[in-house]
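For reference, the chain that follows is the form predicted on its own, supplied as structure tokens.
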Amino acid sequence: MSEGYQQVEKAILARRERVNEALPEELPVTRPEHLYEATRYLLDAGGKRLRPTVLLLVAESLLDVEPLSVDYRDFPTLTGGQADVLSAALAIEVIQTFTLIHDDIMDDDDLRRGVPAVHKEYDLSTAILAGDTLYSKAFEFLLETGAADDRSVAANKRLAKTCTRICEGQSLDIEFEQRDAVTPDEYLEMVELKTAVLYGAAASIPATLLGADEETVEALYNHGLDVGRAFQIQDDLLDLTTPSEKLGKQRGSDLVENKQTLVTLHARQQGVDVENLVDTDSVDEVSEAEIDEAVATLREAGSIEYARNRAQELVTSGKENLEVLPDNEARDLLDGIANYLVEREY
């Protein structure tokens, strides 16, 4: 493992600890306990906290401060005054968790982060309510940053639009499962909506709250879009190549469920019979041997390499947008996280 990679993981871990410490305070288990236990369940199960890490590092880079040297709860703005950027980071993380809960419901997935999905651990109705509670709490958190009113409104507008786009992306993802012909451009549009826009929000919202100019805000948003799309492509690759116990869910589930990915779209263009790569439509019934054979076919078609190369191109594009930030350690860490998103193994 390279020194730069270790520094990135250390930076993620340090900010994950800050987020994890704040969660019980901001999202306590109160009456009705059953609801709030379900609301906290997936948050307490783990997660890298990549998106809040990006948010906090953008804030540190914008203000050109040494990483971890300033209280996130009382963070200086570019125009004087302070803002609670940790509350903004929590808002991003609970929105991410809300999407995971509802995604697992729609896909009827059994596992998430190595534990039973919320609707399996509790029940369907409780899981829906837990997701809805997290969605609502995110806007409460983002309204509690203490930023100037106009900046607070703009940040909440960004998050609201982001949530709408996530739903649009999820709808396209479902639609694509029923279609034989989906183009790579359509796939990348779906990924941008379903996954990348939340990275865009994570990178741009701190700039809005801290008073950066519009050019900076939009460049950071575009950074998030590019690295977010790369993240999803890597997620699709990991679904095929990472062991189930490390992945936290059944390996090859996307393939079994006929989800359209850049890998399968490319393979289909090479003449691979993607629909019949595995001989079951049940994640519970697929064998590791079947997945191994399917992955070998996709690798031989050049589809694994194609997807990896496309993810790397997006990361390279995304990192160019970081040039709007001061040249400092926090920006270097953001650059490293962009690389990490396509180099991670789970």
Contents of the next structure:
Protein chains: 2
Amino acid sequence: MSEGYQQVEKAILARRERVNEALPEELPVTRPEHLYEATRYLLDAGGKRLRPTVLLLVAESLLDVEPLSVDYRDFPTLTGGQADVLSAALAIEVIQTFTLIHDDIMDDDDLRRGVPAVHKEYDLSTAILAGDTLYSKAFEFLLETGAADDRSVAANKRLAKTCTRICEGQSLDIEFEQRDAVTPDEYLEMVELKTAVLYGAAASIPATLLGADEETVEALYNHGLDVGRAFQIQDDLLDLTTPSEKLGKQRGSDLVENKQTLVTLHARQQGVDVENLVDTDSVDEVSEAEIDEAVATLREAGSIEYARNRAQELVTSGKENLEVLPDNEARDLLDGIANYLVEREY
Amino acid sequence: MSEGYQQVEKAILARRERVNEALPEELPVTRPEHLYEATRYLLDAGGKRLRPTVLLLVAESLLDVEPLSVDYRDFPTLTGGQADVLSAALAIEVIQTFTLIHDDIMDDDDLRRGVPAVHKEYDLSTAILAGDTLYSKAFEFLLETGAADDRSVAANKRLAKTCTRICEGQSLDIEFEQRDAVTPDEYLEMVELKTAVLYGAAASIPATLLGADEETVEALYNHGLDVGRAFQIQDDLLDLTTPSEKLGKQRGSDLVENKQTLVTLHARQQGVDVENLVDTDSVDEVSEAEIDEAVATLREAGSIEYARNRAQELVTSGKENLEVLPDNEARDLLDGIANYLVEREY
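Form predicted on its own done; form predicted together with a further copy of the same chain now:
Expanding to the full complex; the earlier chain stays at the top.
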């Protein structure tokens, strides 16, 4: 297993390098410099480039080429001609970045990727504008792939619809924070909109651009929805089960902050008094013993197993959806990423 | 002249009605209702729908049809088939609305169209999200016109580029407020980016969608740039020359608030001490006599005439650019709108 993960991590790193090389070319710091520096700030601060990696691997699997052997800028399509799939990968990455910048304003989060959030490093106006600029740049990138026009229209429709859904998901997330009686299914719907649809776009847009049939496109979209939701559930679980030093923040901080997760929403349905699982109000003051006790209660209520099962079901479904792709190395890597998303420990 | 304006105003009103009828169809208040109510709030509060009117009139002139005689949803194109130009008009209007919502946050303005700004009526998060939702909806609308795919790609490229430019313009506007030595040409460049490019998009996108040649598209884009800049200069002039009761706010408020306009930037170049033209700091306390004196100083410096001449030149150029259209009633109305923009008194 650990050897498989090395392959997966190598695959992600190689594609991240391509994405990172393209960023200064496609998003140069030109006039007004202050604005373009702010658009680049969070992109340059890091990020795994997981969604672009998925996009590029789908392209490689679909055309059945040896991974990393073909220029992403001049990628062959199923119907002849070329398309710039790296430009499509950048479109997905800058949409992800725009949503992080605006979400951090809404949540008034101070830090992101280990650096100050854009509205902290710059200011509110610059952060709003940097997000807005990345938003239109994404469409510029996805309209410039050189794919056949009908394919380009379909891919951009998917992107536009995806952005609308992300806004709906963020709106539900804010609404749920002010509400007690959120069900696990409502939570999963919110996660689908806020997080998973962009995975769906990343997995399906290359198929659309390269001329795959409708059935393939939809299976890949569903693959993205599956693994995107699984990823979020795993995030919720890691907060409870991974030691603080591995997690890079206090374990159980979601409990301390009364954040709704699939685990706590399930527990509430089982009659657990979730708000009072942890008495301490501050992540700086909570004890490991207190977290251990809370996690034990959640475990007894079956909530941890419930979340783990939901994540595992989604990954199983996600892997089935990959079967529309030819059986090759790139597909194996996508399969490995799906496993990695729910088996990672931080 | 006043009879001509009645025709122009009638033309705007008729097209505004079509746009307003389409809004609840295309932007229904569905789940999450709170978000979609916020996207509609400013749209429903009013607005002339000037840009959509220009878009629809260009379509009518180009196809040489009698104004209002053809269904905008099923509009003939120059190359056969139909396109939904009303959907394109909505795209432009929702982009305009998104920029107003986000600009009001950045400027912390309380009022817009006589009602509280979205971030005041709702809150910061809802306003950011409402703007973000309208942003993607615009691309959804412009991707759904049913125009030929190559036309659709070209039109959406124009829209994406336009949105990027608007962000650049807003960024320059914020930068200029913190700087003294802004030249009239820099100011006009900022106005071009922040305001005029969306007029350019409104005037050229119908030509792109309906299959006009490149020369026609570019002339119409330039028409939009011309009248968009003229519109902003006229706004600057009206603040100085129109009586407060007609203006709906204190005449000279730009001077009181030390806002940079083409008039004051020209005057500064002429050696006028613009910051101290008006001593009073509050629009509630300034006297008409004080404004009169300041305006007289600006007039003596030639700055009012300078701005008026620049606006007039732009309208003349804008009208020349209209000559790519067939000579018909719709073109006359576009001509009338260009005059109206610089001759209006409020």
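Numbering follows the first chain given and starts at 1. Just so it is clear, the structure is predicted and the values come from calculations on it, not from any experiment. Each form is matched to the other, and the largest set of C-alpha atoms that superpose within 1.5 Å is called the rigid core.
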After the core is overlaid between the two forms, has the C-alpha of Thr241 moved by 2 angstroms or more? yes
With a threshold of 2 Å on the C-alpha, tell me if Gly271 counts as moved between the two forms once the core is superposed. yes
Did Arg73 shift 2 Å or more between the two forms, C-alpha, core superposed: no
Core-referenced Cα shift (Å), Ser287, between the two forms: 8.4
If the core is used for the superposition, what shift in Å does the C-alpha of Lys259 show between the two forms? 3.3
